[in-house]
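As a starting point, one isolated chain is supplied in structure tokens, in the form predicted alone.
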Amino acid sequence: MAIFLDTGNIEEIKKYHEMGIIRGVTTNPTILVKDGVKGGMKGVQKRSIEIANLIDPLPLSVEVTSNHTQTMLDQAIEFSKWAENINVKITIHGPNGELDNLMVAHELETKHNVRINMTAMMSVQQCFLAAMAGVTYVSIFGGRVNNMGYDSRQEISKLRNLLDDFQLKSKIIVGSTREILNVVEWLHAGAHIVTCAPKLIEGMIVHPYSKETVQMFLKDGAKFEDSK
């Protein structure tokens, strides 16, 4: 699946989707606020439906805004009705380590047919348990894993081996992408998907030597025009 665009900006999504290089979009409340979504939950709904329709049938992740058990269930079911290609982000546990989130995710996947992207995970064991609970995506924050002094590539490789060994269906999403180098390294280590902000994708495309070469080609090409 490769690259999910990490943004709520419609113009950026349209630009990279038209290039044919993204395989989905991820958002969260922080991203949506940064990208100017206003009007509370109605604003989130409007933007989410707009993105989902734009990229259909590619998946869009939308995150719940509460850690209250019933509210997570209600929001996830509601969000999933906005469009068929929406999946719902739920964090691995609550802000103080509350343990209801895996139960919520399991119930949504098995009883309500809601695809879950379990997020904010920093370790293989968290992701493994989320996969055992049956979630569609397990999101590990590779950049933050590196910041904690671990090699995120090794963690991703261990996780992929576990999923394969136990024949678990979950796909690995690696987020918190800080460097262009992360993208290929993480995919090579076994990630199914890496999330990228628009600026990172631009950096993957534009190379200073490519710019120099293109400028040379155009400069020399102009000489043929001048000689007509």
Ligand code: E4P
Given for the second form:
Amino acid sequence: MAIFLDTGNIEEIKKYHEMGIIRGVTTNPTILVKDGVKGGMKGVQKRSIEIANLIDPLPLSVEVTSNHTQTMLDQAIEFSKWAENINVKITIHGPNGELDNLMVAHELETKHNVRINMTAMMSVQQCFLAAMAGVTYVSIFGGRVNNMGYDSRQEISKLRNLLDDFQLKSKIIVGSTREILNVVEWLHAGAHIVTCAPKLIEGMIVHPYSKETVQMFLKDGAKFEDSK
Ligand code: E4P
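And the form predicted in complex with erythose-4-phosphate, for comparison with the form predicted alone?
Time for the whole complex; same chain goes first.
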């Protein structure tokens, strides 16, 4: 069980990687735009290689930028060559429910040795079918599931049971993390991995009562220094 960072920000990745508390990084086009990647696909390549080298051998997810079948195949094969530890995100279906994406994912995993992270999934059945297609990771968006009025914890636990019962190799990544509480509750529900923004990790570490306690220790510790 592990925490991934859901970011394209190099400084944040460096910071938490040096603490030894993350086990991978996930990105998507929206995150890369937010984290200032410019220069078209060359910019995506540059940032992705930088992150992949920084965290090597931990995994990095990079998402395709098109839903055209051949472009998805070409991009996935290309991205996977940028670095050994890059896996490729493909959404469960197209923007209008086009069904090619599972076939693309299956072909990439079975014929091209590309590890796939099937993403933008909101239900157990989507994740189960992606796992049947042989993907390495199934990404369910827990925060969005909650926002639709379903309890993401129940979905995660049902999904974990199915994967275990059918002995499917896919690992569950829960993303779309909105609250600090999500991280532990989703891991507890059966997620193999929760991916979250750096700010939430900071919130997991820093506690107001710990601050007060540390201040007390330092204040009293200083009294020994005064009496030297
Ligand atoms: C997961 O891999 C995604 O990058 C991410 O968590 C999406 O979440 P959002 O709902 O914040 O867009």
